[in-house]
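One chain comes next, on its own, written as C-alpha cells: the form predicted on its own.
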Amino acid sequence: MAKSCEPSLQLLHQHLQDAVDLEFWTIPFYMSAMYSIKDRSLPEYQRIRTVINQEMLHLQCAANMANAYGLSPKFTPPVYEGTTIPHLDFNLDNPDVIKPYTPYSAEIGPLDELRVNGMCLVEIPDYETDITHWKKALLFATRGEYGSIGAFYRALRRLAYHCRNDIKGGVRQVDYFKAFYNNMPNMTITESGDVGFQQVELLIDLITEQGEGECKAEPVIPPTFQNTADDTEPENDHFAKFNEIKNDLAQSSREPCWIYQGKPRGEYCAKNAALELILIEQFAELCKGLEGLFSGENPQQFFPVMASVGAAVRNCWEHGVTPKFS
C-alpha cells in the first residue's frame, strides 16, 4: 500500500491533473465505442452521445477547479493499453460487485462486451470503495489507490476543502455549456475563499451525481444537475445509460454487421495508415487546443478541430480502421 500523505496544495494539485487526465480519457474511449455504431439513430448512439457531451462538461470543470488553485492544467493524448484506466484499481473494489463487468478491457474498439464493460467500471456507483480510507481520513499521492471516480472525487473534495483559502475566483473560467443546463447557477468559480469553494463543491456535485461513480440512495440526476437541451434521458447517470446498452446487447438479436470492426494492422493499406495517421495528428491539435483555452487563450481553430477529431474516428471505423489517438 502507498504511505499516505497529509492534505496539502500540492497534493490537490496533484488529484486536479489527475481528474483533467482522468475525464480526458473517457471521451476517446467513449467516442470510439459511438463511432463504431453505424446508424446514429438507435439509442446506443445517442446515450453515448449524451455522455460523451457530459464528459467533455466534466473535463471543462476539472480544469476550471485546477485554474481556481493555481494549476494551469495539461493536456496529452491518453494512452489506452490492457485494462489500465489512470488512477484506478478495481481490485479495490467488492469482487462481487465488479464481477458483472468483467472481462473488460480498456484498449480503443468497437462496441462490444468488452468495451462496455469497461465503460460501465469507469462510472460505477462507489459501494464500499474506500470507506477505511475516507474514515481515517487518509489521502494517497500515487496511481492505483482509488478503486472508483466517486473515492477519487471524494478524495479531492477534501484537499479541496483543505486548501479553500488558496481559491483565486474568475481564474481563467470557461463556460461552453451553459445553454444545456437551465437549472444550474453555475458552471465557473468566480468567488474566493469559502465562497469559491462553495462553486468548487457544487462542480464536484455536478460530476459526482451525472455519473462519475457516487452511490445515490435514489439513481436519478436531480434536476440541477439535468441537461434540460438535447438529453431524451436526462435523469438517467452514466452507469445506468451504460447498463442500458449492457443489457441491449446481451438480449438483441442484431447481427454483429450493424457495428464496425477493425482489420488487423498488418493488412493496413496505404490509405488505412493515412486515415489513422490524419487522426494522430488532428489529436495532438485538439489537445494543443485545450491547452491553450484553459491557459486563458481564445484557440481560434478550437471547435473545427474538435469537429474534425470525430469526423476523423468515423472515418477510420468505415475503412476498418481502428482509431488510434497517439
Contents of the next structure:
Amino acid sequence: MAKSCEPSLQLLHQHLQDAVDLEFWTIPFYMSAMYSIKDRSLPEYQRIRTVINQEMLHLQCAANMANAYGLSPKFTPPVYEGTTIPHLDFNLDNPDVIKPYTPYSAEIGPLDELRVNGMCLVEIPDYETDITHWKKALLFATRGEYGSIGAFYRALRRLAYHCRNDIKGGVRQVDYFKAFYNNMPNMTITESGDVGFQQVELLIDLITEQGEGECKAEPVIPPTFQNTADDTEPENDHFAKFNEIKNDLAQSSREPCWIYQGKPRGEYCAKNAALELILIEQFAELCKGLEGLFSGENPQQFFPVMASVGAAVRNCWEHGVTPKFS
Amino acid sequence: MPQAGTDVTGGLPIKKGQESEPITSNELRDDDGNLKKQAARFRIYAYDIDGEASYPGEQGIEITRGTKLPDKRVVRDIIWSCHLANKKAAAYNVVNNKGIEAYADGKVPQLRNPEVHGEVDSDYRLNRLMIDAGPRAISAANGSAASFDRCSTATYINPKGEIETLLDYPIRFPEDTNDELFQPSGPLDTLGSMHTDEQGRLLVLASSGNAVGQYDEYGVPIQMTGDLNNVGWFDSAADGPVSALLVFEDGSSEEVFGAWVVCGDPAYAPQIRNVVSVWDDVYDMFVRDLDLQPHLFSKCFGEVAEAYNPDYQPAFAQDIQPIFIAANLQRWTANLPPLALRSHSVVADISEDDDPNRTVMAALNFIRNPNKDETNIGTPLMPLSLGAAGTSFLTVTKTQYFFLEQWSKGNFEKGDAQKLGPGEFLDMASLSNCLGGRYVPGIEVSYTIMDKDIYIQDWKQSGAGPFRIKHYPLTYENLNPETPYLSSGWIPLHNMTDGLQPGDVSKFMAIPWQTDYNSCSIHATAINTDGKNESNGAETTLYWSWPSQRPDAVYVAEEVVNNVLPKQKWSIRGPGTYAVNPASAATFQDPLDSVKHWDKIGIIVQGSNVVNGDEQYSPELYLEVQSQLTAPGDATDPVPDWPFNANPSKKKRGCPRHKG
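Please give the other form, namely the form predicted in complex with the partner chain, since only the form predicted on its own has been shown so far.
All chains and molecules follow, beginning with the one already shown.
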C-alpha cells in the first residue's frame, strides 16, 4: 500500500483538481450513452439525463471549492481507454462487490451492458473502504491510490478542514443550479474560514449523497440534496438509477435497433469524419469555456457551446459515428 | 420578424391613417389613459386564375376605389358588410384536458349556463344567452360607418346589391333579458364598429372590452368560479363574416370571396411571436389535409399514406428563421434562466450561411419531435411552454418540424426572395401574430381553427384561395324580432361543413376572456393532463402558458437606464395580486379584478418605439410600457428564477371508514 501523506494546501489543490477531473470525466461518458438511445422518452434516457445534470452540478461544486482555496481548475479532454476509470482501482475492492458489474468498459460507446457496468462502477457505494472518521482519513499523493471515490472524498474533506483558514469566500463562484434545488441553502462558498468550511462540507455532502462516494444504508438522497425541478425520481441516487438501467437492459425485450450503433471508423465517409471533427472542436471549446468560467472570465458563449456539444454527440450517433472528444 | 429596411420588428399596430408606419408607445392610450383600439384592416386582392388555383399563387392586385381591372372595369364603390355575434354564454363548456376531443363520437360537452332551460338551439336560451348585434353594411364611397350596438338598426347587402335596413332583425344584448347587470367597466351594449379608409378598405374595431355579470338572488354579482366557463357572465368579444361587393362605374357589381373577423383580447405583446402561431397551425393543416402544396406533401411521397417530399427545400428566411427568432423573443415576457437566454440568443443568430451541424440546433437535439411521443418531456426540449389539451408541453407543428429537419440536413433555400404575393403575405402576417399551439382554449381563437370543416375546402376550384373560412349562407329573410335569427351554429367533429355563422369562432373561448387571460399565466403541467403529472419533471414545477401573448415576467421601460435591464416584474402586479402560492403569481387573486382592471395591464413594445423623455432604448430590447397597475419603483411580488415551484397540494383526505 502506498505511503500516506501529511495534509497541506498543495495536496488539497491536487485533490481538488482531481475532483474536477473525475466529475468532468463522467459527463462525456454518460452523455454518449444517453444520446445513443433513439427514443428520448424512454426511462433509460431520462434517468441518465438527470444524472448528467447532477454531474454538471458536481463539477460546479468541485470547481467552486477549488476557487475558494485559491485554485482555478484546469479542464483538459478526458481520456477514455480500456477499463481505466480515473481514481478507481478495482483491485483494491472486494471482488464480490465488483463482480456483478464486470466485464465493463470505460471507452466511449453506446448504452450497452459494458457501458452501464462502467457507469455503475463509477457510482458504486463505498462498501469496502476504511470508514474511520474523515478527520483520520488516509491521504495519498496520487488519486489512483484511493480504493474508492468515497475514500477520495473523505480525504478531500480532511484536507479541506485542515486548510480551512485558507478559504476565501466569494472568489470566482459559479451558481447555475440553485433554482433546481430549492432545499439547498447555498451552492457557493461565500464565506471564509470556519463558516466557509461548513459550506465546503455541504458541497461535498451534496456530491457524495447524490452520486459517488459514501456507503449508505438506503439509496435515498436526503431532501436537502434532491432535485426539485426536472427529475421524477429525485430521491434516487446515481447508483440506484444506473442499476435500474442495468436491470432493464437485462430484462429488455426491445429490438437492438433502439440504440444507435457506431460503424467502424474505416467506414466513415467524409461527412462522418466532419461530424467527428466538429464534436472534437466543440468539446475543446467547452474545455476552454469551462476554464474561463471558473477563472472569472465569464465567457458569454459558455452555455451555447455546452449545448452544442450535446447536439454534436447526438448528431454523431444519428450518422453512425461514435462520439470522440479528443 | 424584422421589417425590411428598418430595425423594427413586425406586429405593432399601424398609426391611424397611415399605410405602414407603426405606432410608438405614447400612442397606446388616449389622453384619459384609456387603451386605444386596434382596427382590423381588410383589403381585397384580385387574381387572374386560369384553371385551378395554386399556392403560392400569382402576385395579384389590390382592389381599392378607382382601381381599373385588367378587363377595364373601374371600381366606383366597395360595399362592405359584417355581422358580429358572441355565442359564448349559449355554447358548450371548454373542457381543459380534452380540447376538441370533447366533441368526438357524436358527443358534446356540458352546456354553459345550464340553469337557463332548454336545448342548445331553443329560442329561450338563445334569446337570453346569445349576443347578436346583427349585420351592418356600409358604402366606402359614402364614407359611412356603422356600429354593432344595441340601439342601431341592422343593415345588409340585399340581392340587388343595395344596402337595406332590417328593422325586424332580432338584435340581442344581455340588457334585453336582464333588468340589472353588474357592469364593472360599463355597459355591454356594443360589439364594435366598422369604417372605411380613404382607399375604401374596411376597418373593423372591436368593442371597448366590457364584461358584465348577472346578480344572484341576494343581489350580489355572481361569483366567478373559474377561468373558462363562468356562469352568468357575458363579454364583448365577437366574430363574424366579412363580405364585400364591388360596384363598378358601368353599373355592374361583383361579390368577392368573404373573410372573417375575430375581435378578441388586446395584443399585449404584439411583436413577440409565439414559436407556434395560428398561421403555423392553419398552414400545417392546409398542407396535410387540404392539398395546399402537393410538391411539399402528397401521396406521391408516401408508400401508403401522404408524406413530405424529401427533396423539398424550405426557405430559411421564411420557414426556418421565424422559429429561431420566436424562441429568442420569449425572454421578454417570461422569466427564463440565464442558460436559456444565452442559448436562445445564439439560436436567433443562426444565419442561412451557418453549417447546421455546427450550430446548437444540430440534429434538432433540443426540439420536441411532434411525430414522436415526446410531449411529456420538458427540459431540455423546446418549446418549454405548456402544450395542447392532454399534453404537457408544446410542440412545433409537423410541417415546421419537417422544415427544420430539411434545414438540419442542409436541404434549404437561401435568400430573402418572398414567395408569397402581397395578399398572401397579409394572410400569413396577420395569422402569425396570433397565438397557436396551446388552444386551452387559446387567446384569439381556439382549436377549431385547425379543423378543416370550417374552411372552403374546394379552394382550388372555387377561386376562393386557401385559408378562407366558409360563410354559412345568411339571407336575412323571414325575420321576427321575437325569434333569434342565428342558431347555436357549427361544432367540430359532427360532419358540419356548411359554414360558420357569426359567433361560431369565439364561442369556443373562455367566458369572460379576462378570467382566462388572468389565470393562464403559469401552471404545473398537470393542468393539461387531468391533474396527474405526466412530465419528466417535478409535479410542482411551473411553466408558462402563453408568454408570447400573455406576458408573465416583463422589464418595465421606466426602470431601464442606459439600456441596462432592471429585475423583471410580473406583468400583472400590485394591489390584489400578491400570491401565497407561486402557482397563482402574476395574476389578480380575485378573478373579478381581471374584468375591472384588464385595461390597466402594460403592453410590450420594442425599444425603438418606446417614447420616454430623453431616454433612448435599444431596438434589441422589448419593454413594458403604459402599465397602470403600479408606479415605477413600487414594491411588488418578486419574480423568481426559473425553475420555480408551486406549493405542494394538500393530501386528499382519506375516507374514515377505510382507515384501519
